[in-house]
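As structure tokens, one chain now follows by itself in the form predicted alone.
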Amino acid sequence: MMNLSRSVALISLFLLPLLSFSFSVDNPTDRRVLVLLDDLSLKSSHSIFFSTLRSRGFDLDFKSADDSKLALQRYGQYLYDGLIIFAPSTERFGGSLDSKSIADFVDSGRDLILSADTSASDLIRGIALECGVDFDEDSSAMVIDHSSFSVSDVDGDHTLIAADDLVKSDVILGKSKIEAPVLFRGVAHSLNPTNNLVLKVLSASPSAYSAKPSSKLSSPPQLTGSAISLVSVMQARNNARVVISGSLQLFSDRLFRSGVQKAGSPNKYEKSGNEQFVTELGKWVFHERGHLKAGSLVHHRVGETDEPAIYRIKDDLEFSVEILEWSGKSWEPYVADDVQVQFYMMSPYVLKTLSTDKKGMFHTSFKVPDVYGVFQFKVEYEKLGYTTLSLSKQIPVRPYRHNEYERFIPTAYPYYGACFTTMAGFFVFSFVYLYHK
């Protein structure tokens, strides 16, 4: 028994350093990704998608979704930094994995790609619901569009959608425009209106609706038009990122290589926009793009370099902060004109937009307000597609000391004059009263 305990201790001693080489602020893309499949043949049918991840340095660990040894963490440390779930029909995960452990995984700041289809189980729907996405209640319903379907849809049920309503964000989908429509065949989902963290990146057209393809409509469909989201993303408050797709085929080699022509459009493309769309979206979800890092907040009085322990009211000060953006390989200066700093005590007394030197340094100067107390320098930066920055530093502000006031205050001159005028008037009155007959 003693030998077994020593062996476990030695194994954990060697294993913990290896687990620490995971996602870090200094190297956001040094990551291991667990890929859960309900059918291991997906490794070959979706090989292009997996190959692009490997080519960018990701270590993929493929496992069956019902593997009895499944675990996301060991000895209190997470084994993976990203999770891909391509197992829509799985009713129950193997090992210690369940919907709660996946929610905890995201809550720890790690990333998730979840894909569903018409066979989506309650387990997969529950995970999506936790992220603010609600799949159509009818498990047999699919997205149907009689106006924006692909002409190559041989089934004739118009469930192979040629979607081109993409989110307008260079951070999420890259600077290169996706020219060809994205082919989609799967289930519709809607966004929770109370969740402002989730966003549609691929939307259905106004003519789309969700219904069972093989049956006639007996009542109006619940999900219609642009309210239908085909692919959505969420960035949590801890900057964990989630991609939720209603189509597993979206990631398949077949749709990657398929030509596409949207119904009613003369434009024909030899290759769909799926590969470019999925690749760029993968770069975003795994923090290869849109990941910001900020240095410490620096402040001092004008003309000085050292940071004081306390400011005096009406002091002139200078403030600066360095912000860098991860380019996929290295940290580059972040350039923007909408970064602001607050000088805050219960509410912002000063709100200034920071200037930038185009080298990652943002700076400004302002006068300390004529209010004393405990203030904070606060930088809270939220921009579509970028990680959120929330920085603060506390600093007290004191009033003037008794010997720091001006000897004569200009605004008090009228009172000085009134005082001396009263004295002179009293003297004249006394003289007249005493000596005038």
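Numbering follows the first chain given and starts at 1. None of the values given here were measured: they were computed from a predicted structure. What changes on going to the form predicted in complex with its partner chain:
- Two rigid parts rotate against each other between these two forms, and the hinge linking them lies at 407 among 407, 306, 194, 347.
- A rotation of 34° separates the smaller rigid part from the larger between these two forms once C-alpha atoms are superposed.
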Contents of the next structure:
Amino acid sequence: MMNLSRSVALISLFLLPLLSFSFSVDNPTDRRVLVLLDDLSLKSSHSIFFSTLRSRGFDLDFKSADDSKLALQRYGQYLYDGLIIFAPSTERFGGSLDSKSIADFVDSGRDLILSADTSASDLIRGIALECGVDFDEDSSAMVIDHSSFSVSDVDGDHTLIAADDLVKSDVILGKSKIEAPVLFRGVAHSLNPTNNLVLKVLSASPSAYSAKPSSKLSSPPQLTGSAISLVSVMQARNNARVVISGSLQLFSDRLFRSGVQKAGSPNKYEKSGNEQFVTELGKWVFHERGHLKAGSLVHHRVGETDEPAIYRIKDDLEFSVEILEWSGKSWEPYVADDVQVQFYMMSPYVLKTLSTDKKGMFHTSFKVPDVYGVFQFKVEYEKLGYTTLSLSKQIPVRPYRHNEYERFIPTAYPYYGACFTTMAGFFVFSFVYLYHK
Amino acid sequence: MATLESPPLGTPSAMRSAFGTVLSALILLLIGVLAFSIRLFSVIKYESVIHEFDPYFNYRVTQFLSKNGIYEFWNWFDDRTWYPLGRVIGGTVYPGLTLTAGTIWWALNAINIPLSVETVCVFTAPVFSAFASWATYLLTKEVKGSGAGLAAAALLAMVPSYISRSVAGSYDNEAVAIFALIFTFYLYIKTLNTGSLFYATLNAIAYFYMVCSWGGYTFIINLIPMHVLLCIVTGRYSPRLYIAYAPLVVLGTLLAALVPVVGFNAVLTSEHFASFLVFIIIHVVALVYYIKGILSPKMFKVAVTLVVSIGLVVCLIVVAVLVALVASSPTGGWSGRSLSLLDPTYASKYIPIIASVSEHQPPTWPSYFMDINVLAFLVPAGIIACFSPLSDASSFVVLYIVMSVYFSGVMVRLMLVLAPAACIMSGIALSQAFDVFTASIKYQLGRSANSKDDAEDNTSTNNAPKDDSSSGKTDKGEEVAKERPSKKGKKKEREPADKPSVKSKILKKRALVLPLEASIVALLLLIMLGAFYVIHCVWAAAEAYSAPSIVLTSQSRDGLHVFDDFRESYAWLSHNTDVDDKVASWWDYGYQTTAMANRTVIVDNNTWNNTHIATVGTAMSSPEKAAWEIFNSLDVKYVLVVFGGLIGYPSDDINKFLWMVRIGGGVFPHIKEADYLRDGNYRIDSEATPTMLNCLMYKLSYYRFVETDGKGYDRVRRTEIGKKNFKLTHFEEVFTSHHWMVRIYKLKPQKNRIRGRAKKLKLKTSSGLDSKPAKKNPWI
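Moving on from the form predicted alone, please list the structure of the form predicted in complex with its partner chain.
Shown next: the complete complex, the earlier chain at its head.
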């Protein structure tokens, strides 16, 4: 079964070279993921995470990060659709892999899970930086929180954090709420607030800061409070998705299984929120959720069915677009009441919210404005967690033809009358003048 | 016309008249051939191709017309230019030229002569310059007789100023408009001389054709009223004047309003007000003459007092209304181009887009010599000749030359309007001079031979063997000219209507008799002058004005170099880019890009939307990132710049750049001209300002330029460039033509990811480094 589906994937890879997106339309759950580990024992210490991936149909290929045969692509074709890097200490990858080729991998629309940890190498930091994530510059610093640490933290330096400040998005984290706090031990990172591609999924509490736990604090820490992000996601402009975590332990079996009680909180949970959090995030990052696709933009005059090559000003038109959402197994109609279409020429002249028939078709009708020019139908749909839809279609709008104006304007009848009576009067006058006497 | 008098057949004078008609027809035919063939140098030296910028637009429109018919053309909304605004071609173009060429093409095809549209377009201008010379003949003949007419036609056939706009391939409005202009003037003078309503109607139709063809029709609708006013003021009012003028205003204005591009402007803009004012005046004058005729002198005086007092009140009211109307519009109702005619400094002060066009600059003195050559010296003589005697017609041409000299002094482009006037004046001068000299010779010879009656036969036989063309023409001209005054005299009521015999003519001429030797020398000198003119014209046609400007050549030691970079790049665009891709360039290249590459452009030579052009100018003068944003907001995919630094092509974008800065700064004040100048000097070397060195135009022009010779020596600016090694972050070079004259860049897409703020990790590993985050740039 596995072999068959793999060969299907391979065939589809060869048959559809134009399909640069990793997200195969036909069989998106059957995907090959390369897992890079700096220590192969992680395979067993993080086995729950890997087995949930496998159970969802992913084909995991474990490689040591310094394997000299590492390659992401062969003959210009990518061998993998996803990449998990659990090798925080690796200074150099083996084979042809480096930070640039991983950036190219993401730019080709493929997905990445990257986990750093304390004393992460420059290589890992560099990859994160490419994705817009700045890890704390001090490589030995960790996130410390003296108020919302986990009570099970035995070391007493309050580095095992029970974080519960999750992003509020059903698309990224699934519909069922994550009740238990997520345990985290690792390095802090920050995001540029003007960068609209990255998003904090798990933020630290306001009392957290990033410092070296063993030494005394000599200067105020650079990263403090909720500016610290523990786990972030990035959705690139081509909809490639990246998860960056500051903690490798977050994914480990030990934290998956351990109970959690946040300091100062009476709630004690049998099981930490890690497993649910990581699983749901994994579904999102590998496009099992929140992936939209749109059919082409369809428009025509009211009462017609064919798309015209040009509109006239003040034409009435109907516009529709089909938007589908990937449910993990099949394409389902996307239902939302906030999809908008712009009729755009340098600025939107018409901005209408589309109504949906719950079967995936979004439609509206409007009157072309009284302005001619080259317009565009634009659907720009950017919703948290969903892939970005950016569709546009150019359509010129012409003014009236010479014979499309009103022939007689009622208000002008006095003038018509004046014209013709003058002519008649002149005729009579000429007649009288010429022939009278 | 020479046969109008139709003396009894068989007499020597009838024979001479018939011979003269045939000869002048033959000469006119030859003048037509000359006018056509002198304009073919561009085809012979280069190829049969459309020239320059505007002709490409006209060519494209003609193609559309021939393909889709006149109604589609009328309603054509062009979505491939002025993106995203588009342009309503049918309503913004003077359709005369395209309709003319389209009709010619259609007619030729209808009789199974399968010429391509391009061929028809290329040869429209030469054909119409032949027509223009014939129209000049007709006009001058009405003024001073067919001798002057033939001379003027011959001069016009090869006047360099007109050649510059009408060589084969120069498919521009002026090509047919000059013919229309002269022909309208001819019909006006014809009506004035005959008083025929038939010619007045024809005149209105010719005026309509002129309105269809060129915006310069306002020259007609102002010049003719001025002449009418002049006639009235100098007491030359006559019913003929009324018939020549009133129908023209009524019919002409109605017809002009039919042309979509003019429309209601024909009654709304100040350019046309003069004609309406004079229209009122001529009616008042006509009424006064009529009343004067029916009233006794005493009653008339009373009536005048009454009317003047009432009339003053009415006038004041009308003037007040007009002033209020005109003052309510910001420019006083005058369009920018017209204002710059009245106040030559207007454009350079307020409208950089008008001042930026080289043909809107005032001409230099050498350009007068270049464009009208010896005519400049003959014109004063022609003006004097027009005053002896001064008729309605000759006063018109005097007014014409005076006005056109003024206008040509304002705008070099209007030299074209001066050229026919100069030709007419010079034709008159030459003809009169030849008249005087040959008559003197004839008289002196006749006196020595003591046989006055044979004098005229001798002259014709004496002059016939001369095979110099100008002498041949004037020889003929002189014969016909001798009959003209008699004809004129009959028509003029003021002059005694006696039919002058040959004898009385000679008696009249005796006053102007010169010594034989002086006459012969002067005649030879005049012929030499004409010969120099011919040589100059042929040189100008062959060397100066025949270059199509899309193909350049240069002569060097190792032979002829051809620079065909423009067509190379336009072909690249049409083969390598998507049909709907938008190409941004300075507006000069807009027409060519749409016509030759068939790609959508942002701005073109039509320059109807200053803001849009200023946007492109601002983008060109902005740093890379800001420029990328501007271009991206306009959906631009490619940017085209013209660069002459490698081969020394001076009219490239760097030399036009200050105009982009000025036009851009006129709308977007953050672009300041001073930022691009070092101490008031425009320079691109290492002394240039940082703003200049970082602007998009500089970068796109000089990107990788240092790789050509290692130093980056610009052969136009004759200096080494200031910034040599730099990289482009938001643009990538996709095409550079063979001689680097055209460079095409593509806008890079937005980065897929946004990098973190840390600059370079390698530098940062030392923890002591101050990590003050640099200003975030999402495209780096």
